[in-house]
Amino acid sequence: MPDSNHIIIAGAGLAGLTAAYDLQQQGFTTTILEASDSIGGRVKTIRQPFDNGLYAEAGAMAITSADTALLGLLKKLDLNLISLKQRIDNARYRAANQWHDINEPCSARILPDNLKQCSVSGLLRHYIDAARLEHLKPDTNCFNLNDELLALDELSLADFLRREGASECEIYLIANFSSAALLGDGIEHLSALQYLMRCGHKRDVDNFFAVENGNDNIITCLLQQLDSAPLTETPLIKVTQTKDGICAQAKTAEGEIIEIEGAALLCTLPLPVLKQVEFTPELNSDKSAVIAELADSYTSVSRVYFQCSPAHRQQGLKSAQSVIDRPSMIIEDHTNHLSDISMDVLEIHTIGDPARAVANMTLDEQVEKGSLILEEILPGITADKKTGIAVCWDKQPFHHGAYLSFRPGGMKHLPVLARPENNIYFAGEHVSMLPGSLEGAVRSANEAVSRLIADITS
């Protein structure tokens, strides 16, 4: 008979490790199965091959003052934060060979008279505020999807903006030069509800943060708190529900099949990975259908990094984030908040189809393409370029994309996706109302653990 205090966790990303930490605090023991050879999932800080002390984030970057679940966890772990507010506030975009502040009025654009002095960020605020953001903050229990929210889910973000009266010129500016450019395959293919929830969550944000010396310190600290380390290179392959609990089968790097018994399974696997796991009995048909439908909705993100001179700060790129007039392309400066450095880490960040094209290149081709773009945008910047490296999330074998971006009509499936199946529970950013965020991962873990403990102890 399985130990009633032992829980199996699939996935050693932020959600899985947070769940293990929460369970341990409540007196449970855990076995964590991780298919990859590394821990942390999409919390990934790149340190090599950069000079000592330099690093860049390949996964989630910013923490906001509204991320209460995450901030609570970081406080427990005694982690220090650095402010990114100046980086965020100074974002810029480049159009028609000219740099513009994201808060600079777009008076030269063809805009309605009442919006002549609006910036790109101001346009977004104008139309999003029309959606009554105070009613669009993610519910504590996650999935209170009433008729109003379901109607927003059926709209693409672009169609929502049209409904609110935005012109095609304004939609072009928002689609290409705002935070909306960072999600999925563009605002024509993104659920309006997903973006509005994101904006509602951040409505009262007064600061942005990152963990001092890299967000991977969250993972390191969680691991230090756990009584047992995750089993890496040990993917979950089969789950059998018994009358007493769970029997999980996993395959080690040596090809050995091991069996682990527990009172319950908490699964945090990305959907493309989850759909490859065999369940006996099978998951309910509606859940299986949702997993299959959403498994190909992950955002393609490719990130190519360069270590080079910070001389570009005296050129057009003075901010940490600059959207440029290339398809779904951003230049990130990962060291903009530091002043006592002799080298910078710049990133060419692509999303959607352009990211898929980059992912299909060799590393040499990725670095060459990125170098050409940087040189065109910032002449002379590549003269002292020291190194280049790339992370393409589509090519990560146990991720198959960066994070879930819901297409119109997709978020209505969240209640089914998050619903437990007897003694199998589900967590991860993909089963939260804040997909693609550290906060979503932590919230989902907290909620799944609370429900699991309530069921086991009832």
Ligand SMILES: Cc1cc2nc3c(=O)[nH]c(=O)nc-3n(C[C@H](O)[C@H](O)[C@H](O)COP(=O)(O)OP(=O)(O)OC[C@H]3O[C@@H](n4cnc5c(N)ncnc54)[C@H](O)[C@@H]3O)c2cc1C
Second form
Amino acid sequence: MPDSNHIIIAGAGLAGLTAAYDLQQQGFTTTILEASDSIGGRVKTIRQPFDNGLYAEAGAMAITSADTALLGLLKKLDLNLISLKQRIDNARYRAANQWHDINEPCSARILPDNLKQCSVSGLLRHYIDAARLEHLKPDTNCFNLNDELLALDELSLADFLRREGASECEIYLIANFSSAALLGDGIEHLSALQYLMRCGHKRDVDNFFAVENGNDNIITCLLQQLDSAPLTETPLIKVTQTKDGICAQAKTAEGEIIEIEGAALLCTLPLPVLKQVEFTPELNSDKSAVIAELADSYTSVSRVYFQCSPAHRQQGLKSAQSVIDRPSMIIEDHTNHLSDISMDVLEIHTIGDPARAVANMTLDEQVEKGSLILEEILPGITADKKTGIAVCWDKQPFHHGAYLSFRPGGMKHLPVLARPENNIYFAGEHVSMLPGSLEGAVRSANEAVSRLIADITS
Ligand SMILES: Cc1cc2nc3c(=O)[nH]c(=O)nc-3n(C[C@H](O)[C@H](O)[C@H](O)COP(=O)(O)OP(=O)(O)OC[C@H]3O[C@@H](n4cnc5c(N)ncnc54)[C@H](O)[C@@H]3O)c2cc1C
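Having seen the form predicted alone, could you now give me the structure of the form predicted together with the ligand?
Full complex below, order starting with the chain above.
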């Protein structure tokens, strides 16, 4: 008979480790199963092959001042934050070979005269009414979607903007040059509700942060707090619900099948992987259908990094994040918060369909292609190909995609996705009103643990 105080956790990303930490605080013991040989999942800082202690984020980069659950956790872990304020102050975009400040009037040739005085971010603000955002703040993950929210979910962000009176010309600008250009497969394919929830969450944001010396320090510090280390290279493959609890089967690196028993399972696996796990008895059919449908809604992201000289700061690129006139592509400057550097790390960040196309290339080919694009955008930059490195989230065997972006009509499935099945509980960024964020991962873990403890102790 399994120990009623022992919980099995699948996945050692931020949600899994936060859940383990919360459970330990409440007197539970855990076994954490992790498929990869490393811990942290989509919190991944790369330090090799860069020189002089430089690093870049391959997963989550920015934390906002609205991320209260995450900031609370970081405070408990005593982690120092650095400010990335440049991201909001100086964001730039390049159109028709010219650099523009995101807050300056648009001078793009495609705009009719009456719109040239609008900025790209101003266009978005104009159509997204601040008063409406007040009650779209996802304060909890209770997933109570009323009729108004369900109606917003059925719309794409582009259709929402059309409904609010935006012209096709404005939609083109927003789709290609605003922060919305960085989400999912573009604004025609993104649930309006997801975007508005995100805006509601960030409504009062006055600063962006990252953890000093790399976001992977969140993972290192969480691990230091845990009594037992995750079992790496041990993917969960089968879950059997027994009369008294759960029996989880996992495969070790040596090919051995091990069985672990617990009172409950808390599962944080990304949906494209979760759909491959065998459940006995099977999950309810509505749950399986939702997992299968949403598993196809993951955003593709490919990132290619180069160590190069900071001379580009004299050119057009002055901000941490610049939208460029290449479809679904931005340049990230990973050292923008540092003022005095001799070397810099620049990244070509590709999203959506163009990232899916890149996934068919070898990593070397991605580096080659990235260096050509960088040279074209910043002539004379001479990206150092020896220190070029590519990370393609579609190719990560335990993710098969970067993060969930709800398509129109997708968020209505959240109550089913989050619903526990007997003693199996679900968490992770995808079980959240703020998908694709650290805050969503932490909130989902906090809430799954509260539910689990309430059920077990009732
Ligand atoms: C490119 C990119 C940029 C991002 N930028 C930001 C940002 O700027 N700000 C922000 O807040 N968020 C950002 N995010 C999102 C953030 O990183 C994620 O939301 C968060 O890290 C997800 O945590 P998680 O625990 O839900 O999932 P994960 O971290 O993916 O954890 C799941 C774990 O499960 C493991 N696993 C998979 N299969 C199995 C199996 N069968 N058995 C056991 N384990 C398994 C995986 O290896 C992984 O470790 C970004 C993400 C990406 C990919």
